[in-house]
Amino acid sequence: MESVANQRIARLSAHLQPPNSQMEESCVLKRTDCRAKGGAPGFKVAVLGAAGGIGQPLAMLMKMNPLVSVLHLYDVVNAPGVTADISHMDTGAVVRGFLGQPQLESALTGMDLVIIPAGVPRKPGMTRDDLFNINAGIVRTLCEGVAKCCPNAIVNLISNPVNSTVPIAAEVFKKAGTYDPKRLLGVTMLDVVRANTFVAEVLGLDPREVDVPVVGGHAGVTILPLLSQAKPPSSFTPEETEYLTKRIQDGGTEVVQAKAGAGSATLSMAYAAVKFADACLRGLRGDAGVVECAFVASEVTELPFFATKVRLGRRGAEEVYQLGPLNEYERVGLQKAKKELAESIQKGISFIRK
């Protein structure tokens, strides 16, 4: 009886505190053998930056996703605490925590999907450019780990400024010889979520019935909601169009100001990230017709990266859709978006190439 109890204790402690490689040999159970009984078949997902403002609710929501069988939570601080906490949830995914750079490779090995919310949040008065130098370095380090340990994983990049961090990740993967443009997706889903919500408010509809494509990028004027293509088809007055476009573009600032120094959009961002991650997992599973907006390598415009609708499949963004018909307001917005986007993309590329 005692040996069974000891095995059970070893299994539990292995979930919460993955042994290092020296200890692993002497452990009764290797960490790879540790699974909750009846743990669902599914995908292995890593969240890098799991102890942060976005990372914690994101990790919790991923633990609730039935398509996830193993959930790795990595951060440079507090990862063991978040892991212990989330591991008590009675859902199928097995949770393991990884703390600090020495454990990054263990966190990434064998992953199918890597979600990266790591970085510092925007504070009042900060521009997205102020974030750049700090978050650019963090993204570079994490993507070097991905290139080494799970080069075939699909990467969902959330770290701002997305318009620059996605080109940074692409350059890191190119240097490592592992770059597959289909597998690198900048998460712009929050812009879509906001667009659906704000349009539903104006039309007096349930937001779940509304679908607004948002194209371009993921900051200020680069965010271009295509209200003319909203579903259900709706007509907006010029005033409504102006109000909605500005509010969708400034949604992040609205939250930063409302939180008055206490952070930026974390809960809605986590929700949007999980909605997008779930779409990626359904694509990986082979579901047909999974289409969402994302910031990807693109030939839709003359820019190397652009956010449009993409069809998600087993290899990531398997098809990138064209913009479709734009009205005059959107055509003008597109020119403004492209001008700013070109600079942000170049800034990311130069950060790695310099």
The other form holds:
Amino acid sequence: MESVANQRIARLSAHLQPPNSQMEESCVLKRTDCRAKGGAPGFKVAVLGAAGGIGQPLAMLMKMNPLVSVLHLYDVVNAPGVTADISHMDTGAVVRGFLGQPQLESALTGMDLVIIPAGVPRKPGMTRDDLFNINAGIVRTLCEGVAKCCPNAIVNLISNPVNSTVPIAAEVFKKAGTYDPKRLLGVTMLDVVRANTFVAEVLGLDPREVDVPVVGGHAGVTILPLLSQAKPPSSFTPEETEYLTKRIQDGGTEVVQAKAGAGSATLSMAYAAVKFADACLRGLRGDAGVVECAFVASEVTELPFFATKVRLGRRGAEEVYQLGPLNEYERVGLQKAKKELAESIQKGISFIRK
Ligand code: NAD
Ligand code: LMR
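The form predicted together with ligand LMR is what I need now, so please give it after the form predicted alone.
Full complex below, order starting with the chain above.
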């Protein structure tokens, strides 16, 4: 009985790592004296880059997710503060914070799902590829940690340029001998979220009733919405098709310009990332019929990576779906998307192989 109580107390007191956290225990009742209940059963999830513009709301939303039992928040700055804040939410997941490279391995050990929004965002006038020089190295280091500490975890990669960072991660995992293509997913969910919203606006529908597949990649013309496959089935005039395709492709730039130097999409991205992570966790749990778009290793085109609908299961992206019938506008878009994607993928591969 006493040892059960001790275990509970140990679990609670471990909520706020590192031990030198900004939290001071000034009151009479110390945290180690609390008769805490343990966390709910569920999955262990790490967020790398948890103190950032995406990381903070993403961490908050994951703390609210009933499928999460343990939530590890890692960043190179401000992880203790974000952890202290989020740990006060009265939801089931136990939260622990990890600060800086020396704590990366502790942050990753035992994780089922690792979500990576670490890296710099765009400013007006930049392309996502302009982030390559800084973010490529960040993603490499973090994925080396994943390969070492939780090689079987599902990885949701958000850091841009996704069209290159996913190939970088794949090469890191290959080098470490841990690569399982099913477990590495580039997050393109925000493109689908935007497509659903903008199409709903044009059709006068509730966005929750709309589902638009978005394929290809996650930058400019590589973002290819398949309006001909939208649900509910809808027809669009050529002007509507042009307007919607451009708006979905330029959605990120629209936010970057509106934020005028203060970063890129964070709140809608956190929403999209959690929607996608939740789908991954439902797949891990064994739910049937969990299907979302993601940028994954693929044989759908001649390119080694491509975003399409995938079926999420216990082992990650267990099935990668074909493109389905395209109209002439989409076929032209596909050629443009593939040309740019091929270069971005090769750039990522070369970064590790060089
Ligand atoms: P941000 O600058 O607000 O936050 C990034 C966080 O990463 C910071 O807290 C920073 O300390 C942390 N970080 C930096 N180096 C790190 C490292 N080595 N290890 C751990 N953490 C580290 O940026 P943001 O707005 O949150 O955007 C993050 C990334 O997500 C950017 O690359 C952005 O382009 C990308 N993004 C992708 C999508 C998508 O759809 N896939 C959408 C929006 C943004
Ligand atoms: C987005 O689509 O909002 C992100 O990729 C961020 C960006 O730079 O546009």
